[in-house]
Amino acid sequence: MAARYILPSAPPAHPAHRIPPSRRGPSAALLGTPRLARPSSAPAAHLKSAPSSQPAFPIDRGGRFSPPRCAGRGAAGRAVTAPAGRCVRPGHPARRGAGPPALPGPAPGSAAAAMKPCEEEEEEGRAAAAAGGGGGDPWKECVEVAVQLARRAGQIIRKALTEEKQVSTKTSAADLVTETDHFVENLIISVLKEKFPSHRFIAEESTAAGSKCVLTDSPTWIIDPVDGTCNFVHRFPTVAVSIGFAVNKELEFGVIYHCTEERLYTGRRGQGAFCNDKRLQVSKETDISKALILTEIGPKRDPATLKLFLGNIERLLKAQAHGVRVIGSSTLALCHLASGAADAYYQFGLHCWDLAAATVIIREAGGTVIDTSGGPLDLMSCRVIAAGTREMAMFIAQEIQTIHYRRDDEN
């Protein structure tokens, strides 16, 4: 039986029950919490949509998501705006100055109406990308949705940080899960499933509950709803939400949101990595005697594992590393590496949802991410070395001893 206990806290649990039923609307049913103010920090420059005044998901006064309106150009270059959820196409009556005909669609105010994109627009983007022309960007919308959801999840986590928590254990006494982990994961997946019904999902708590952890060629979201759950339980503020995205088993982009510091880390294959609007650049240190190294303990605490873990730290300190740090969140430790605040990171016992988003961010910041054997990264192997330079990564690979964990795709 999983151990369950309750930690004392300040305010009562989730505020969803305090929303008057008359004001909840579809978004309250979907999100489960009242709408909070949008964070003041803007998304990274390469993630902004045009026009900048139009957010990815506008929110009306009732707290409901409202889809963006699609605009076109009419006769004599006049701008023509179509109703929400419809796109103006060549030859459409709206372009000829006539009123647009009524088209069937989802019920107004429904979650489907709020979150579903213009299907014709999405098809055009896929076709352009497949043709290799027209500058088609099939994943732009996915990036925008991930940014919006990461911020929304961060608001929920930040509020819940000081509240009473129901805590359970998973694989060990140090492997914790709370009701907030489940709530945030369900929120993210439910929105993504409604918006991208053909996509697949790998998520921490779903996998713990028995879902298969298999990466296929299909577009796949890889989600850690609360990275740093032990920190979260103890109100230690190093906590993040991580959303990665892979297609054809290749990582396309990653979004990591530092919930308490409101820092949005983003990386997109071929387009750079950013923290809010600041481009990230790794350290170029190659000398271990000038390096600050980050790591995490992992869930195993048996004597043999602890001996190997401490032995690896001892080896790096004997090599005259400046120091070894453990901060309790692998995704944020990897973001510190991407920002140049640390020179290397290694760990045994982390999972694909800890690695997916951060791997893109580090690579786009100029860093190296490899297997602890020195070979290419295997996302399902539960082990990694990341560094600002390949020389640093290879030195660590030669120094440390392997701690064996079962692969993610063997569960």
Contents of the next structure:
2 protein chains.
Amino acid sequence: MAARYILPSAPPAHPAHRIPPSRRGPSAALLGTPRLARPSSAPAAHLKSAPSSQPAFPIDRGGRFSPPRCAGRGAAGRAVTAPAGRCVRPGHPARRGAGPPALPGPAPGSAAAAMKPCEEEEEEGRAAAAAGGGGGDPWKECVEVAVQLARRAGQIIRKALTEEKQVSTKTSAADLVTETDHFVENLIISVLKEKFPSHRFIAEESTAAGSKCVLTDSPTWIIDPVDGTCNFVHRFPTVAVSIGFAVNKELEFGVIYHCTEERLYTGRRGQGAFCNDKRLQVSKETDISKALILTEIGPKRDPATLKLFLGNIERLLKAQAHGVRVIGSSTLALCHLASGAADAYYQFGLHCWDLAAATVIIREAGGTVIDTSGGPLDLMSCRVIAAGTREMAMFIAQEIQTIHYRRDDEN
Amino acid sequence: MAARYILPSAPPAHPAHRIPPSRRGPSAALLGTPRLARPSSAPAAHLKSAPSSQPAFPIDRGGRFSPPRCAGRGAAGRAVTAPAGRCVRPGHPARRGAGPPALPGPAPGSAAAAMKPCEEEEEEGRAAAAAGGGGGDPWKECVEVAVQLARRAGQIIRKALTEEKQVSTKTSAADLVTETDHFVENLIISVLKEKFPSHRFIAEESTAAGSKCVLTDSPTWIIDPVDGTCNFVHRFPTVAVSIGFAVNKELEFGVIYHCTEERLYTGRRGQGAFCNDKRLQVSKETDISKALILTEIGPKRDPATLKLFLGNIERLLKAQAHGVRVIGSSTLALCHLASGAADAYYQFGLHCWDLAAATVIIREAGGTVIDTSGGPLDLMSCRVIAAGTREMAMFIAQEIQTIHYRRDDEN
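Moving from the form predicted on its own, what structure would you give for the form predicted together with another copy of the chain?
Let us now look at the entire complex, which starts with that chain.
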């Protein structure tokens, strides 16, 4: 048996207590200053720099984004994006003299606190973004670091896959978390905070531990350290690391790493999507009777939810879909969609960290990502339809029934 | 779009006409005398020869098997196992002067006819089996050839995965077949017939084309050339070749090759099960509330069948199973079970060619394979429960409702 479960007689189920604090983060001795660079982990050529034909700064779509507005937005934005918290930027008094980055843990050094940038950093981030607008590629280094981190995290997960695990539950008996989820999330965030002290973070286990899950205009990393934790617990080899990045609420790039098959999926706005070095292209199927559909169960298992979940599969099979697949990893299912290996994906109960990176990848592979109502995607709504074609997405939107989940940004 | 579908206006749907005869088999020019040997395809060390501690001949379990009875069984057995058919043994008058092995096709050179051994060959097979009983390993060469063929077939499938496909249907709109299924099946059978002229064959596409699917006491190869054809059509990278081998109705060894991940699963009765060179071991989980369950939809899609299929998933999720996965390949799902990556698998509507190789692998990995009633496995009954433990298998047997499918050996 590869997993040890925390039994009901274990400490109370408050999120902060589920994994002993001593086991929450990578130990400083083990991590040291994380060494990420290795020849095989270098980003693929298409990610190394923005082609000269690409705008040097993210395109303003629908008037939602422009660097000057971002740089000079002032306190109104800050009131939302910078809740009070301990500043952990390197060189800041709280961290001066420290060797490796401080590991997020429960208060006072909690992950939640560590992820709240101080006002000084937020100003700095805006200045950096504005400077980037002057030329070059403002997110080039971010992409490179994300690729290196995804590979490094994948190595850790691959190794941990065969080892004994301590398993706890979150929102339901089927919503699992392990020490590896925490370890990998802390590793990723600590490295990113070191590199990009002005950036913000939304990450699965930090959110479960109480961090706010609010997407602001600040450059924001949206991280699922181990997507497919249930698979991971069972050593079912369909597990991924997902790192998305948004600026001014616009998804900028996504990096997903299939830990056991060592496939790196990347997508960057305006620059295409790739699996390793192969360009991804979605299926162009519009006919449900020739479609392969992907979905996932979601964490809620009450009878009404199960009825709706199974009813939706029934509707699509009655519409003569070739088949429905449930592989246990939303992000990898979405990567299959991006690669044209399936024609649609839908789910209720997934989170912004399951969706962020994959959404860029799918859109850059030519696909559609929308809300289950048929309207525009709302990253925080915990529901999605993605498809190779808009026709397929709209057919599914009309066919399936809504399963209600609380929004990610609700408290 | 990577698949072309044969439309309703195409020739009638009689199985023999679904793929034009000219496209049914590998062309002689392409195949030549199939070259299988290559350094990387050599069987793993554990398959090369029977250890000296192993009996030189298959063990008699429950008195069903002994070489002398097999060798001297005579006409009674032959009446069942040798229906009239064209003899295609190399050197037989029908084949004299031919270069590469004749490719099975429709009558008079049909796959069905080609797979019926003449009486002369059946006698020869018994003599060979009896000779094997005197020492050595009677099935060593069979295992080696199966491994080489599985790898060779896997190469072909991997290449074909990215190419345009001509897709037809069999028992339902979701029961698909392609030229590659036929090509690979014909390749495997033609090589095996050349090497082992006395052996018999049960194979998916030959059965669909009208061959009898009857397991006799003769050495019999049970072949699924492309398991996961729907995945294959969609380029969903979960596709396998499955080659099982039975003697006196006892499964002797199984070879399954994951075409895209290049994983070779092997199991040999009494000698363990392996993935590449790593020994497989099933999960020891007995508690459904800590279990990951695998299943597949099956080809029937009428409302009553769908209701039962989804109802069974609902029962297991209500019993608090961690999750249910549907990956689109029965054999690879069973391999996941054998490797301990899941705790149970059940299905109605799978066939003996989905089960034969996997059953040996699971049993040799320490698992249980039974009928959905809880009784012994009936390879021809189109239903199965496999689990790491007997307790888990029996729990599922009590929980799920039967979906009726016609037996494989029914006409």
